[in-house]
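A single chain, nothing else alongside it, follows as structure tokens in the form predicted alone.
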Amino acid sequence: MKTKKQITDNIIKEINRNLIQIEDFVNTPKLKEAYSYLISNGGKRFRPIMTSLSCAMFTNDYLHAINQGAAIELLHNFTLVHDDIMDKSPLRRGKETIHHKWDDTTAILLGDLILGLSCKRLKIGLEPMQGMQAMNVFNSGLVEVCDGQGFDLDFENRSDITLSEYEMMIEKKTGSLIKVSFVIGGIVGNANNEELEKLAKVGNELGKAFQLQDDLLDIIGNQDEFGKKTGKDIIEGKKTYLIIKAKEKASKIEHIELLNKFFKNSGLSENEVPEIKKLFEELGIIDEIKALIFEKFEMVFKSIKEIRDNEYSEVLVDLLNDYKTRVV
């Protein structure tokens, strides 16, 4: 059994091998030279290796979806261009957008694209009847992060932000590839409908997991471990868990002003941010969310197990507890 990095490694490997593979069937120039800066801009493929493993716990083979990664890949990168795009950001992982380095229009078709040929990789090595299920499940994940995008566009007009609504809108815009994710890979690996039902529920507290860790990280993260500015979210007005919560449990007046302050200006300024960091701590905001984030990752593990046990589920387990002692 190799160890946890070489079968990440391995995985990470043969993604980019099938990203550079799928450069040749793009032919228009711009378009071609668009694509490879997309693909070798970084990205640690965190959508492929949990299809990877999830169809290993089925198939003790951590390469036999990797088409099916590299589709999904793809997918996650048509809604990082087209993301971009709506926000008009300069950069993504350090380095200009593709709006930013070439124009909207080329951004556009290069999104549309690399969502056209994520759907064709999608199939490949499938038995007919996987193909359509595979689809299926990959169509309605589409809808829901396009779904998710909206509800937050929503948000950003509105002051009346209830943590359900919030809980729905993650699910749908942070969580719905990652279920993809794990789903496809059950789906490649012949689980059955019970085990897919598991692997979904997995992909879905998985996501809410990351989102609200990012909405933590943004106000105690280290700007040079996480490489986001720290107070980012609250600069620019974000409805993050922990307003929402804050303006749920604040009762001192200069709680509601500062609160009133965001919603009103759609954000604080960079010397505020220690005085809203102040805020949560004093409501018990961060030690709750905290136990939030431990508490979904516990299930995650708990349901993987009770799905399989095996090698293969272990290694899945040992990577996403990296992820949780980020913060907890």
Second form
2 protein chains.
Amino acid sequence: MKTKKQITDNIIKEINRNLIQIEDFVNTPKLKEAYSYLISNGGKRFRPIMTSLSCAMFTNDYLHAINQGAAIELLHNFTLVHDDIMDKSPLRRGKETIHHKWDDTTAILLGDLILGLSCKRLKIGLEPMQGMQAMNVFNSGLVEVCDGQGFDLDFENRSDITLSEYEMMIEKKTGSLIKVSFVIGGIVGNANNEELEKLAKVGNELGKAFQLQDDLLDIIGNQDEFGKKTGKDIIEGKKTYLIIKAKEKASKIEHIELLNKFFKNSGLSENEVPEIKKLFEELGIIDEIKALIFEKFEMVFKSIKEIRDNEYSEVLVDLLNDYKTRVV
Amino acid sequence: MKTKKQITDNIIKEINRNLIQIEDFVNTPKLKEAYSYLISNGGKRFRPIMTSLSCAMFTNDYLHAINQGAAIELLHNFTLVHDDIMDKSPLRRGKETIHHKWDDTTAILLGDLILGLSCKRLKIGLEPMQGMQAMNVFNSGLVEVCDGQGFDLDFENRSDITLSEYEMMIEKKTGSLIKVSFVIGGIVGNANNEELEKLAKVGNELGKAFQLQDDLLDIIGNQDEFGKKTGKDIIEGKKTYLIIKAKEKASKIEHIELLNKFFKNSGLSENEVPEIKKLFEELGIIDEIKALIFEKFEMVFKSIKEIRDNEYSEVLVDLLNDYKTRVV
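Please could you give me the other form, the form predicted together with another copy of the chain, since above is the form predicted alone?
Let us now look at the entire complex, which starts with that chain.
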């Protein structure tokens, strides 16, 4: 049995090799260059790792779903490239975004092209029934992620978002591709319908847990460790779980005033970040969200073990446990 | 037997009904409004009509492939919405484009969403084998059309495009979705591989014939009838078949000078359009392109009759004959 690190390193190596192969299907010089730049962005390949390990729970072969993992990684990158245009983001993971390094036209077209290439890659090696099943899940993921982005943009202009609306949005925007990763791994591994449903639930909960972690790390995270400026969401006026929950719970006059200021000005200034952090602490929201994240991770671990209790489910839980402890 | 007009009217009605149904899957208010606006743009629904008639040649049922026709119409609209952003076009068919009426973000996201919805729609009512076959063709069409757009943008900055490069580009950009329309109609009608290959060739030739017609109509078309300003391609510096062929054939000094001016300034002024039209006539290019278009249409008619010689192949040929005579 290989170690967790050996397995994930091996998956990442094979995914990268697969993504490089796909470059042969990009024909024009500018798009080829942009594609090559995109896939060398040093992504964590988290989704394909989930697909590979999800499949390995059923097949004992963690390289069996590499084509499907690569397809999902490309689908994920498609969403990033287009989202970065919409959000006018100049940087991603410290590197220039496609639309910023080239232009909007290149980024729109590269996104469209890699989506087409990902659909083609997804079906490689699958039986017709499996292929149809995988395509259904993949396409639903695409629709959900667009839907989630639509709601996210819609929420920007509203100050009355409820927690359940927020959960629905992140389930679509962040959760759907993680769900797709698990379920397609299961489909390639010939999991039955009950198992696929459980995998969907695992992906869903995990996606929500990650988004809540992101919301929390924005305010308590170490900038050096996470590469993101502390309080960025607050400064940009993003309505995260913390903010929505605070609006629900606040009753002290100075809390209400600070939150009203946040909504009125679509964000706070950098020097007000410690103040809002204190507000979250006083309202018990930091502890609450930590507990919620932990609960979701525990539910995920339990479900995975219920689906299969073998070497690969252990690797999966072990790996996800590293993510869980990011918020300790 | 219904008349050609009754059949096409009926297909258009059913396609529009189908597209309206899809609106239920668009969840956010802004995207819903934009989707509704998009599908009410009065498109000719040419591609779904081809899909329906292609299928009817094998099944005698011209409403059998409606879901697939709607999927292809949405795929086509996805390319239009994104191309209009890239080309910064304010109008399409006399109506404001999505990115112009709303913004780039709405247009990017609406395009992505309808692509996802079209993939889902495509599979409705198909057996797994058929579904996989249809998805393969559909995804290849998506990749080809992006590839074609990539070459088109690439060619904007080059003045040395050869005719074969131009043909390759229009085959991808214009031909591929027409090919997809015919082939998927055949797949739904359970055509065999040989028949599907012939349908692909029909779609390909027809796509090229249409693009050549567009190139020609730009210079000889009646503005009122075609809704497009005469000489628009020339003014915008587009390297159409006429221009590339003229560059190949020109030997008189005044011809060479006018063409050099076109390439140097990326287009000519409106009052130079009659001059370049005269150049095309003197070089015999107008007659040549007309003959080429006619030849392609005749090849298409012959191939269709070879595939099936029945009521629906007659309707198809009859309908396409109306398009052929656009350049008389």
